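Here's a solo chain for you in structure tokens, the form predicted alone.
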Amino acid sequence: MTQRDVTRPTTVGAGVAGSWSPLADQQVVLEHVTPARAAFRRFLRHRLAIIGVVIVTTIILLAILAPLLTPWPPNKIDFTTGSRHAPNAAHILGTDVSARDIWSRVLYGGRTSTVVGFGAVALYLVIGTLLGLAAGFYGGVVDQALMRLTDTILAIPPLLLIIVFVSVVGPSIGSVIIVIGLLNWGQTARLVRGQLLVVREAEYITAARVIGVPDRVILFRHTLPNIFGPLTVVATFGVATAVLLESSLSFLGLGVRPPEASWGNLITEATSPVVLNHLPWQWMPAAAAITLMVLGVNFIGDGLRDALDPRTIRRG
């Protein structure tokens, strides 16, 4: 017996019993590809999604390694160089109006934006998922009450309500995360409810109810994993939205309190026509960072949506 006879799988129906053929080998491989692995392979074939992963990972690593990448603390004033100084050897992106290093503030501002983006999304995913599960699973009065509450939240202009809330509570990272999380869970709740209305009619859910499985076990062990894919897509796009909202609030002076570094705080320099036209290094680095972060997250969201789309799965 040769080595190939030992290592190749044997398949009945692929010619003579016990013989090997490439078609039989392919059938065996295909039988062991799980849905998660197939979705991961489709994601890897999405070039823009891979570019997005590289962009977002790079930004996060730059923010984490900020103390190693710049000798300047974000709030340190360099009296020797002066304010609004052009890029030089000491300050590769120049200094701002308060003689602080812009490169340092862009790096540390990335920490603020990523914390707000991921923190706000985590908060409203938890709220929206719990309310959507309750509405879709129990139905009836519970469904009607939760959906009317959701419709009310969705009918309110979010940016306007966020501005009012932050004006009352006070600008800070915590208040921005809380207000974005409390006002953006509506879409998640409706998505989870819609998915659950389909999943709860499945035979395995009916069987679990018949044998007396508790509701919390059915919800979190048997139904939630089946809607994890759409939730992942919502989360990625939500991060981009939260980053833009934080930057908008900081630009308006209602986000992170100065002198703490934030991308929105940095682009406030662009409100001056002199800075906008003649001092581009004052605001362009932060604007570029916001653009790259939002594009990267959106690319990842597109890749996840295509990888988890049932129509894409049927096409192979």
Given for the second form:
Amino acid sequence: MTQRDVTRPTTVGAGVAGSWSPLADQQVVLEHVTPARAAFRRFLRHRLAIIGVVIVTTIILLAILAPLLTPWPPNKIDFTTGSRHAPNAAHILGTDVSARDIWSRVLYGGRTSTVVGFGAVALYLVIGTLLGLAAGFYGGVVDQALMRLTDTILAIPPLLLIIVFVSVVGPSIGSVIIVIGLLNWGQTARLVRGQLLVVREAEYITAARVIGVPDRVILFRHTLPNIFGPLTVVATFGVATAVLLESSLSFLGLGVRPPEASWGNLITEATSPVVLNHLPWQWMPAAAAITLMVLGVNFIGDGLRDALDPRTIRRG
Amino acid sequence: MGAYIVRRILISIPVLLGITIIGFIALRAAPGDPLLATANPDVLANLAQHPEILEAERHALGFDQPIFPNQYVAWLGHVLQGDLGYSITSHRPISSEIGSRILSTLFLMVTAMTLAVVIGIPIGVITAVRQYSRVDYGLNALAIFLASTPVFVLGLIAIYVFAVNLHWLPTSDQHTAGKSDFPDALYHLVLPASVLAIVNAAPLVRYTRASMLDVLSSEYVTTARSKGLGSRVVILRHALRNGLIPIITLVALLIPELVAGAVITEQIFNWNGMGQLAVHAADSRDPSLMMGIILIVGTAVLFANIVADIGYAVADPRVRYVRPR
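Can you switch from the form predicted alone and show the form predicted together with its partner chain instead?
Everything in the complex follows now, all chains and molecules, and the chain you saw is the first one.
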């Protein structure tokens, strides 16, 4: 394998030199394929990842197109059908305790999960990246302080601290996004810092420094793009975790609260024995939706990880 | 070894302080007057005409001091003397609120973790040994599926199937009313512990598989095979020993997940433990109770990490040496 093997994902960096997958070896012939395109091709060959893309795309489309897919607004009370009615032609999944259409609430619950999943991850990617860059770039006391803070954040059981914070700011979609975002940047920060330390020693960075490129440009133009691969993987698994956290919080009554629909608070219904024992259509669709969404996102994450092969990342 | 343990414990102290500082600031900075949360609303309404009394009370409780470091240091001082304060909702000392529940939580979590290890590791080894076989694909798919199912969904399905429809096990609670013998407690433990175990076994299967695959492709395993040892001996005697070392750390990494899972499991099965207490504290906005829980859970998680690190150092002597920087 030569130094100019372009199929090797640059994101892997020097940290794992000599340990990339045999898959990359087979592709040495593809001299003119960019690393990104090679990774993309590997991703397309990952069967489960494609299944994941299909599942997640379908769920997002259903959530976006919700108003077109159901005549019932999610909070509309249908007095003629009544409460906890079995599935029928008008309400394909029946009605809930307040005579609202369950299919509609599942669709709109998908909006909540999608918004929270992507919103929270976007927030903590920004926080984690900035803190990681600061720690890796400035080093010394700043690095020590930030990394001890990161250790602390990572040592706390996430759900517990999130419960504390949500109880302080009050439950709502916004607070769930902010709280998940503020408490989960640890892994991102550690990853960015680690990769930055590796990249910082690279010759092209020394070269950039020598010709007088300012620090800001070195950080954001020359360093950050190298970290995109592993960050994508972390972010993808992060979406799955955020969706799970949101549904758990909402299930406990500490996240998104009724009447606003969320898959988690739809399942709270099943804590009533009547619903659990006799009315499975009240909670099983939402339960299936969460599991499918998280499964799909995890499949995509697995596919991305295999395609980019950053062996430094483990699912956190 | 002694020096390693001491160093490991010393590193954990600032982390524990950090956890409590973050929690303390968040809880004290919450909107609303902390004084209002400490007294009967009717009394306070009468006192509203006498702001000087409220002010004096605030001063006496230290609420007029800066949250950090003054109020925090005061809290920490009380904690070091064994005083965690009083719950504002039940008016009982927090140490007794927590003390009466900590054992049931430990009972649930230790059983679940043991089950998870007993189920997860052998399955992980089997999938690694039979890599790319039908067994491997099947068990792996199951593990991914279970890792993607929320604890509460798994719990509800388990209740629906095994308690409601099959009537094998109770739906919730820790005891049958009026009974308090050990077999009855075990009977109530089966379902929640299994749910919590399965959720944590799923990632263990995947970790163990990856770790064993690494070891199985190493040269000393090839050597063992080529000198004619049976595959059972190679796997159990040679590969397993090294393959399991990283799992010690991974088990420790799962503990925060285990805590989170226990919070939800306790809620579903009406298990009177720390998790239910935490949800109750959040629901009723009981800051001193919340702080007590953070302190105890934080200490427990860090302690578990230390034990895991020591276990790792025993299993792999290279860890004990400090890498020169």
